[in-house]
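This document starts with one chain, in the form predicted on its own, laid out as structure tokens.
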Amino acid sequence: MRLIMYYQPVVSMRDGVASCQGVIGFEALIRMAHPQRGILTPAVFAEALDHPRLARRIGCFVLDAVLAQGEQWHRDGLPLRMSMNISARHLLDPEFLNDLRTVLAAHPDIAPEMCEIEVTESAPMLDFPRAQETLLVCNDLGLRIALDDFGTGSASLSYLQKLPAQTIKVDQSFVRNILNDPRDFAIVAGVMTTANMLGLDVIAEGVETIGHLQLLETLECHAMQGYLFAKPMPAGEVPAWVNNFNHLDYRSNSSTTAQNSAEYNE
């Protein structure tokens, strides 16, 4: 068995902003490649990934092997935004900023700046000071931060003033029900609202139909990731699919995206 990454798009519906014809990045997701059981997504193994001794083993793997990526996509022209999730335990580690600091050094042709980390909204609250300092040296040092997973925790609004991020992401459990819940409408429109006056980047996760994509971009919501885009790929298939995808096929024929966007459910 080993860990391995797999990555899905973060693309933009808005003209001219995202340099790959609307692909801002790829979030980094682990996975596990198990000899009889194929690919296993991080349900199958949830427990290690925040385990006292196997946290920050798995996190310096993350950080190197995402890295190492994207420096690779760079050089070979694509300038993609890396998106790596960051356990709580391993953000909270003393040696985290040490172990961040190694690995910008080992991977230079990757500017910081093109680099996110994502962190789950409720680990802050483990230790708020510690993670705010933390985050805080993470954007001196170039790096951008997102809040991932936003609204399924119970941390309030004012974290939105208190922590250094740049990026929002609204949890997919909001985003799916948003065609036929007015409730899931309402948070969204409500994080988006307060995401814009903050001056904060905000990416809807789970996109998996025209219609999500249409009703989102009435509420100004131009970033996003799911299914109606994409599963997570192998490293081995980004390049081909940046250079087939352009944002501007889901405006032009829907009804085909919308096709493709139950395949990939199915």
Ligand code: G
Second form
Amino acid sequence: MRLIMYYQPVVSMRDGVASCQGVIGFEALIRMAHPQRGILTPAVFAEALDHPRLARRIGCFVLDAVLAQGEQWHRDGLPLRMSMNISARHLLDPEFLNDLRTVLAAHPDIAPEMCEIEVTESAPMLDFPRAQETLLVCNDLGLRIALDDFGTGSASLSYLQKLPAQTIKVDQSFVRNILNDPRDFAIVAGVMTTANMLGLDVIAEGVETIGHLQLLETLECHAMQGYLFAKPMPAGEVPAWVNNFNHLDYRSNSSTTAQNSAEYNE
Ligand code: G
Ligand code: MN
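Having looked at the form predicted on its own, could you now put up the form predicted in complex with guanosine-5'-monophosphate?
Complete assembly follows, chain above in first position.
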């Protein structure tokens, strides 16, 4: 039984914005390779991820694996942003910043500016001052910060004001319903306005259909992630996927192509 990283693309629907052929970067998602049960998602081993004695070890494994992979892709001419999910327990651990500095020093061929850490509201909820201070140092080190699952918690808007962040990831639960629930559409529209005024990037998560894509674009949301583009994939599939990506395949007049390529990626 071992832990491996899968990678899901974050793409831009606009020309010339993303650094790598319309692909902004990849979010690293942890998986467990089980000898009998195959590739398992974190739902199955959630306890371990938040275990007092395991959270930091797993967190360090993720940091190192993802930066090593990002460094490799950068050397191979794929300047992809690497996004990592950091558990509340690891972020609040007294050793977190040391762990981060160590791993950045071990992978000098990827710039910290090409790395992003994704945090949910759980760390700031547990210890706001510590989370705030830690994230400020992360920014000082050059890393970007994304607020993950945005909108699902209770204190989102005040967090936006007080936490350093460059990106908001709108939770898939809102994105999924924008086509049929005007309230979810209103929430995403509100997040877009707020983010624009604060100068933050927005990534819509859980984009599953061309319809979602089109509606998001009417809200000026052009950065997206979801099954429409690709499910999380093993690292080995990433270079070919990036080379095949073309945002024009997802325009309405070529929606069949997009559908085909989404199936192709499953
Ligand atoms: O917490 P976070 O938002 O980082 O979780 C990402 C998870 O969401 C991953 O496990 C990934 O497999 C899943 N996911 C990514 N894109 C989609 C999508 O378009 N639809 C659904 N249902 N799940 C998705
Ligand atoms: Mn995430």
